[in-house]
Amino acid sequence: MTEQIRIIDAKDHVNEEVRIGAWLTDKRSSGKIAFLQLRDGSAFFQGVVLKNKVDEAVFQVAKDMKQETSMWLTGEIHEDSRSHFGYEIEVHDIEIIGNSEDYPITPKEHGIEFLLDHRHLWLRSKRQFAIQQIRNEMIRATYEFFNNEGFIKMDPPILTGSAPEGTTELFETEYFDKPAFLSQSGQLYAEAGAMAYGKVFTFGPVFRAEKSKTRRHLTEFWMIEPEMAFMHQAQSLEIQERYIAFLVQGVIDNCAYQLQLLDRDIETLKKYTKLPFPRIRYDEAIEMLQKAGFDVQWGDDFGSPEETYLSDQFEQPVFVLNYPKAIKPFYMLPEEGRDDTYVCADLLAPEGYGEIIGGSEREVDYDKLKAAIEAKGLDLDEYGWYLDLRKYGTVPHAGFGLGLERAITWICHLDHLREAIPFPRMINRLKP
């Protein structure tokens, strides 16, 4: 019986007859040969149909089938050094499963809004396949890294009654007879987890009602948020850089084919696995920007141009340390000897991709944290449970959050976050 395989396993079946379920992405033919461009969900590959080696009906099917027709192929695997994938199938038989007529995404160029309107189909394309495969590898590597480091995963609620970042930019919904919000971060709950289990990480969707149309913003995205008890910021930074290097190395090791499809230079990525990453203070960053002619003052937050300039000065991701209190959330630990900065850091990705990680050491003093909550005008009743963490055996602790889509966008060298998630949610897009 002919073995059914996925094409990704072709290397184990060279010169063997196999059966593969596939879709047609494109084709061309002459009088005596048909070249079928195919995909089976694991890779893109070529099928070759030779007229003098198949029944006439099979060759006619190969010539007539339309884009995205699904089929069973029976044939022999051969090496194909001319393709990214490296293998092709010499087709002996074709069994049509599902016909496809007038597929809307043709090999010609389409506008981005058209493609987003057809995102459910655009996901089938070679580029989107590569991106989502790399996303999957980064998720897999995330679990491996934190499991190896002794973290446990905990799942914070998506519906909350408060805002960790102290912002009004929340999606509000009715929770029976009271207002609730879609979570913008799992961090506060992760702090509770760290006090129970030592080291935890959360991984799930978060929501930001920012009316932003930049290439760096989605309204729904995924965050990885580790939190660590008995740990100061310097130790947290070491974990952050090791985590990033581990993610990049995982993609290099396990997604070489996908990186080829994206024309992403592996040698460039290798630089991002070299540790330690450089560190500069916010104070230094302001001086660098001012010398370069940027109109920034101490106390300003950085936008895309500023972050791009700073990251361009280094060959690796760079930590910017200790930002002003006025532009950071209330829960951070004030820097010793300064009354205007927090012990915190943003990690800026190279090549103009900006912040991919934000983190800090957390305030552990009950009275100071309470005062900080009040100073932000937040409801103390909503944060009573969070303050409890400082009443019952508080310890130094630190954590950070990585935006998965931003990291994917950087590693894949994409122009916009919208391609880094299967179905992007943006200010003007809620479907498909």
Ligand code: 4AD
Contents of the next structure:
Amino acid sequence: MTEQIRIIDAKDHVNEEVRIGAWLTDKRSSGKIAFLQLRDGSAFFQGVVLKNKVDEAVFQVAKDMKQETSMWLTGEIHEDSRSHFGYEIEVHDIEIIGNSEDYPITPKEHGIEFLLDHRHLWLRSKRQFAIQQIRNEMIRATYEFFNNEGFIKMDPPILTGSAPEGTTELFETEYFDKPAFLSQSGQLYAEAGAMAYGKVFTFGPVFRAEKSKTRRHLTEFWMIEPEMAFMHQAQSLEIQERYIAFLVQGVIDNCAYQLQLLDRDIETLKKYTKLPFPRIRYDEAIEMLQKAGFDVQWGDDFGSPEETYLSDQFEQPVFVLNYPKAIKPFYMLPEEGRDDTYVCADLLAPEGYGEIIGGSEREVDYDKLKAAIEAKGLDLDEYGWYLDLRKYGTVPHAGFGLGLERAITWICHLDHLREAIPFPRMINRLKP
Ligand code: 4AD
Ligand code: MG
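Can you switch from the form predicted alone and show the form predicted together with the named molecule instead?
Now the full complex is given, and it begins with the chain already shown.
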């Protein structure tokens, strides 16, 4: 019996006869030889069909089949130093499984809206394959990192009554006879988890009714939110930088082929594994921007040009510390000796990618937190349980949120978040 393999395992089967399920991505043929460009879900590879070595009918099938036809192939694995991948298959037999006519995504260039309309098929193409595999590696490395550090994964609810990140970007839905919101962040629940289990992280989809059309915003994205009891912000920053370096290292170690498909330079990525990352205060950031001619005042939030300028001043990701209270959420701990700033930080990615992490130390005092909730005009009824965490054995704690698609977009060097998630949701896109 010929062994069924995936092409990714070709190195263990050189010069052996194997069977592979594959799709055709492109082909070229002459009178005597057909080159099939193939993919089997694990990699992209070439099949060579030699007319004088196969049945007449097999050669004809190879010449006739269309893009995205699916098939069983039998043939021998050979090393091929000229290809990206390093191996090819000399095809002996082809058994068509499913025909494909007029596949809409041809090797020519297509517009972005057309590609997004065909996202269910676009996912098959080389770049998209590489991105989704890198996404998978980053998820795998996330679990490994936090498990190694003694965190437990905790799943917060998606349907909630709270609005941790502000009330303007909420998706409201009906929950029987009451309104409910789709979760913007699992953080408040992660804080309850930290008080129960010490160190927890959440990982799940979050929703923001972002009305802006930018390359950095999705309405549904995936966030990793660690939360640590008995920890202050300085320790949280150390975990953040080690986590980011671990993610980048994981991609370098396990996704060399995918990085090559994306033309992403590994030497650039290596710089992001060097620790520590630089830290500047928001106050200094404002001065740097003003000196560079930006029209910003203390108290302003940064837009993408400001974040890009700041990150361009550093080789590594940079932490911007202690933002003004007015532009951050209610749950943060005020900075000692200042009445206008919080103990918080955003991590800005290099190469113009902007904020990938937002985090802070949390307010631990019951009365101050209650006052902060009231000051934001939030409904105390919804936050009674959250205030309980400060009533029964409150402790210093800190946490942060990494936007997975932001991190993927940066590590893969993409120009828009829409390619970092299998089925992007944006203001004008709910399909497919
Ligand atoms: O800065 P944000 O809003 O922080 C929080 O949600 C906190 N509760 C996190 C915490 O302390 N546990 O969001 C965190 C990260 C951002 O840094 C960014 O990477 C990403 O989430 N993000 C988005 N990603 C895609 N589309 C959007 N609309 C995003 N908004 C935020
Ligand atoms: Mg933020």
